[in-house]
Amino acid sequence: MTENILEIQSLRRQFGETTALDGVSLTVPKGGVFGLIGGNGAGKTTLIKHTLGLLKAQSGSVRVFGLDPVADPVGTLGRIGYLSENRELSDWMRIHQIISYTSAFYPNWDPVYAERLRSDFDLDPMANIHSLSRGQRARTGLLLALAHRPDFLILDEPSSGLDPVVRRDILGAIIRTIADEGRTVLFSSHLLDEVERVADHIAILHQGRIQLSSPMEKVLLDHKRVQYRLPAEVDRFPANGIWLLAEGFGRDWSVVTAASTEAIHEVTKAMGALIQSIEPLSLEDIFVARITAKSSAGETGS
């Protein structure tokens, strides 16, 4: 048995002209929040429906559980737990009967944890589904894709749109909890604060590329931006290779890397500069580096 619960090779795929998917390898290690980030239009949601088996790999593969969900989704689709920003849902079904639904499909639905999640989520068993609010609808979709503890939950933009309070029991009880059970959590999301905060390893997808992919404590501590002051005013940066974003002008300057302490400090002493702090990053000042990319040396990575 693969230890890897999602594995995909060189995944390509194109809607008429436009390409969504352009070579995308990604592997999600067994255990854990992997968290997919991406701006609108990146790839995401389509890399997911290759998952599910909803579209079929125009060239590369996918496998889940070592299995081609496209091929085999009995030995696949009946494992994951899969909650989305659309949460569709039976309008004219009350809550317990699309609960009695759902369940039929899923011979692993433990009725006893599903009764625990609607109590938890304070869902009226009564309660039409039509009349329920966004936040009652997140917290029903949510109930659907616990019940039968899959062993991989999919989550694609599930916190779009809803309070505070909600997004807690998303991402501060549920996740957290599937997580130490040693499940995994794909945890598809524009919201970089909240990755942040639940992932164990981050990927950064954009224009259809995986442009970044590491844990979560190695994405931290590499990155930091430095505060220059540099010996003469200039219009731009030096472009020296190891910067992926910098910003300011005359003498001041603040710029974004992921390189080592010791090349940084080659570096300023090959300028004649002076660093005047070296501070840590959050997630999202990191992703908008990488994906903005506009140093006077061009777009660079590492």
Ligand code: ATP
The other form holds:
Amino acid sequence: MTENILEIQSLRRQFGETTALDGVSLTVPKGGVFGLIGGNGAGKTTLIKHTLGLLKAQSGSVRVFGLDPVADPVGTLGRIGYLSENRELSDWMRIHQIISYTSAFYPNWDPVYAERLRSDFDLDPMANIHSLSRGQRARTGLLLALAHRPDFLILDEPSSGLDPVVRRDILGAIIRTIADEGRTVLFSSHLLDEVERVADHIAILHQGRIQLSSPMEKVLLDHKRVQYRLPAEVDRFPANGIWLLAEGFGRDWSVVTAASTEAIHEVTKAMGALIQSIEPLSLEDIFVARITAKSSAGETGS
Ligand code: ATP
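Mind pulling up the form predicted together with the ligand next to the form predicted on its own we just looked at?
Full assembly next; the chain just shown is listed first.
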């Protein structure tokens, strides 16, 4: 039986008139890297805040390591490493001070690992936190999240505002962390090439709802783009319930689907159409197709 690190059921969160989470159910299995993707305002940070017990479920439930993070912060937070979207750090400290200050909260703090990260991230121990660049702040935040070797590492937009070299540093660190057996990483991002490179499992969050949650390999395998030549010109691609997105005009159409090859061939035969090619898709293409299909629900079927 697979053990789950995080189990969320029917979670709803309303901020005044805004529905940030609209009945979210999600499980994050133990081990590996889980990418949470979604556009601006999709609800990613709100979901993460519930996981950390910073927000209490208005309805539905959240369990981390099988525990309620609001009722049992001691049992959960000590085992979680967290990099916030805003990189909150005590501005009056120096880097070496914030490292030793943070270490006091975690019995499992690994000073050798902390020092290695400090050196890998090229952070000056005497530097003042308030004078750090955005990238240096992110690296410091990441060091503090990683150095107690948490069972569950949560990174909210870890690459936000970082240059590509630093991004590689951060990804390298994530990968090193998960390489340690049994550790789990949940990270939110809208940099889909990065998610595709590093995640084992993804969930797409759109307008407060989970549109898809699946192992990365399966997501990439299931979705494909089919290039069609139709027997006659059409203004609209024939709807038949298996297309997520159809683009084109006349007789030439390009469609995205997650249907099986058998289902595609069956539908193609019924249309009297010709398949020109079937191609794999990047995660970015899949994300766009999924989101567009939901935004124009009913037009293409799903
Ligand atoms: P981004 O990628 O832009 O950071 P996100 O996916 O993390 O977005 P959230 O920050 O969770 O999205 O926000 C989801 C929705 O809830 C948005 O419409 C946001 O404006 C709203 N929201 C979040 N926090 C609050 C709050 N404290 N008060 C009011 N509205 C909020």
